[in-house]
Amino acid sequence: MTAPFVHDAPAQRVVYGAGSADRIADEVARLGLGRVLVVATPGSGARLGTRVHEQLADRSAGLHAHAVMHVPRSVAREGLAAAHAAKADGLVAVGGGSSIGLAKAIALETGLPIIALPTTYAGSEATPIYGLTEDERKITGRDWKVLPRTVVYDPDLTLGLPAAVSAASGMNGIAHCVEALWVAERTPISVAYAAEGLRRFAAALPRVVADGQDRDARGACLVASWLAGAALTAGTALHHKLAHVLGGLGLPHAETHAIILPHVSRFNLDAAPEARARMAEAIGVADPAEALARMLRAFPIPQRLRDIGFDGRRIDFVADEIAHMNVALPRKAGADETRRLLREAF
């Protein structure tokens, strides 16, 4: 039987295809802008977010290239005095999560639209969840505002991507799709865009990795975080709730997302027997969380939180901090379980 639900699905416009990048200029005046920021990160995101900033003209109002991981807050109030103070009438966010994160915390204080071109396999074009850290600490929330209405994919854009990047923003991606499967607040809608997700990242992802200028590959991954951020809509449980206190740490976002995947699966599929088997369909293998975790195994990311830098006399902390939250479902995550799965990932 189906259990009652409420699945909202807001306007969002794709434009998925090479060469998309270059019809940025029309998807602007599509929405009937006339002074868009320009937002990336410094480094090879400054040199894609002056491309794109050149592209726009008269259109752009400028070029921000300040975003970092994790939208700190005062990073975030640097990017709302540029808005404000180039007259913005939209924003323009070229890049990864760090990008689009940005341009959310300004969108989030002034409303302006987002139209998105990813860079990386994050998914977060595709929701309307923020986050912003300050003191330790990162804090998200859901506002429909912070979506943005146009994202753009090109996969000739990611061709450059180094394996050990491309390796763990897909596996972010993945964790989306998995944690959409035993969300609450899951829908039809959200667990077939999860599925396909899944499917479409098991498939192409290591093809990506072996070989960056896989055309084909690359595709399916952008098309797959699509997916991803999508049925991550529906919400979120005890893994993106321990990435992000994780993260309020400094720990770097995709990498933290990998690490703990496997982990979280092994403890929460136990209590999901509908998620396991759509991840076992999916992947195409009977242990889903054992074939994450030769997934991880098998790229050249860290394996260990203690290798991207956790202190593991946090632990306590992170703990406590989960343990807060009263995550429930699929199954309780309470300290002394939070504390169990963060051992075995250090």
Ligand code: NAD
Contents of the next structure:
Amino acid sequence: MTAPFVHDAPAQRVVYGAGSADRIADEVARLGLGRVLVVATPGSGARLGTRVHEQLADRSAGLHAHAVMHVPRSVAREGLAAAHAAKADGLVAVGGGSSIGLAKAIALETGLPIIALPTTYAGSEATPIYGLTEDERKITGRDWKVLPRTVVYDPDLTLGLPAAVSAASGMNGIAHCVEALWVAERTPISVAYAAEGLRRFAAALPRVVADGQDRDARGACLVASWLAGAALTAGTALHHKLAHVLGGLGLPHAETHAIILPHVSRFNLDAAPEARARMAEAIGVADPAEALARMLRAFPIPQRLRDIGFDGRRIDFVADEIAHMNVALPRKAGADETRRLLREAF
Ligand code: NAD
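Next, give the form predicted together with ligand NAD, keeping in mind that what was shown is the form predicted on its own.
The next block holds the full complex; its first chain is the one shown before.
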């Protein structure tokens, strides 16, 4: 029997295709914008940002390449000041979830429209979820005004994404799909997105990690991240809540998701037969949690929480935080259950 649901999804324009980054100026003009601030991360992200800034010519009001993972409040404040100083009428976020996260933080305060050019598989471009961190705590919220108006997916922009970043952010995308299959707020549409996203990731992510120049697999992973983000919009449960608390402690976002995913899946799937069946079908295996563990083992990324700087003495803190969130579906996750799960992942 189909459970009651509410499906609420404002329109978003999505442009996909090799070379579509060249259309960025047209997409900015289409929204009637003439002074956008280009937001990126430093380093390789800044190179992408510079390219987009130059392509936009006089429609760009400048490049702000200072995005940082988990959007510390100070970084959000500087971004907001940069948007004001540039008299920006819109934001173009280029890069991964960190760039898009900073653009969302600015949009939350200003209402400026965002155009996203995602180059990882985090899927933030397809969600109305924003996050900010302060003093070891991550705050997330939802507001439709931070959902990018337009997303431009260009697989060619992702060919230089290192194997480890591809693997970890792909596992982050897979985690959106997996959790979307068991959240209480799921709808027929979010479940369909999640299953199709998972199917694409399972087939294409190992290919991307093996050969970053595989354009076909790169494209499949970008489309999968879009579906994953759209599926995540329905709601979150134990997996994202756990990653959220760990992220607040400063752990790297995508790697944290990748490490805990097989453990949370093993824990939850015992109580979620429908999700298990959909995952098994999408991945083409009998034991989906074991398939995710195998995928993680085959990827060139950290395998355990201890490998990414998690201090084992914080297990009790994290378990207590989760206990306060009253996660009951598909299975109750109190402090004891969470402690056990964290010890395994540690
Ligand atoms: P990221 O944006 O920090 O990018 C990872 C690294 O890859 C960075 O060093 C970046 O410069 C580099 N990079 C990105 N694109 C590149 C390219 N094409 N070529 C070479 N290098 C490239 O990491 P992420 O995993 O994409 O995002 C993590 C952040 O996103 C976290 O802050 C997380 O909270 C947030 N997030 C938010 C949502 C949401 O719905 N709000 C969803 C997922 C993730």
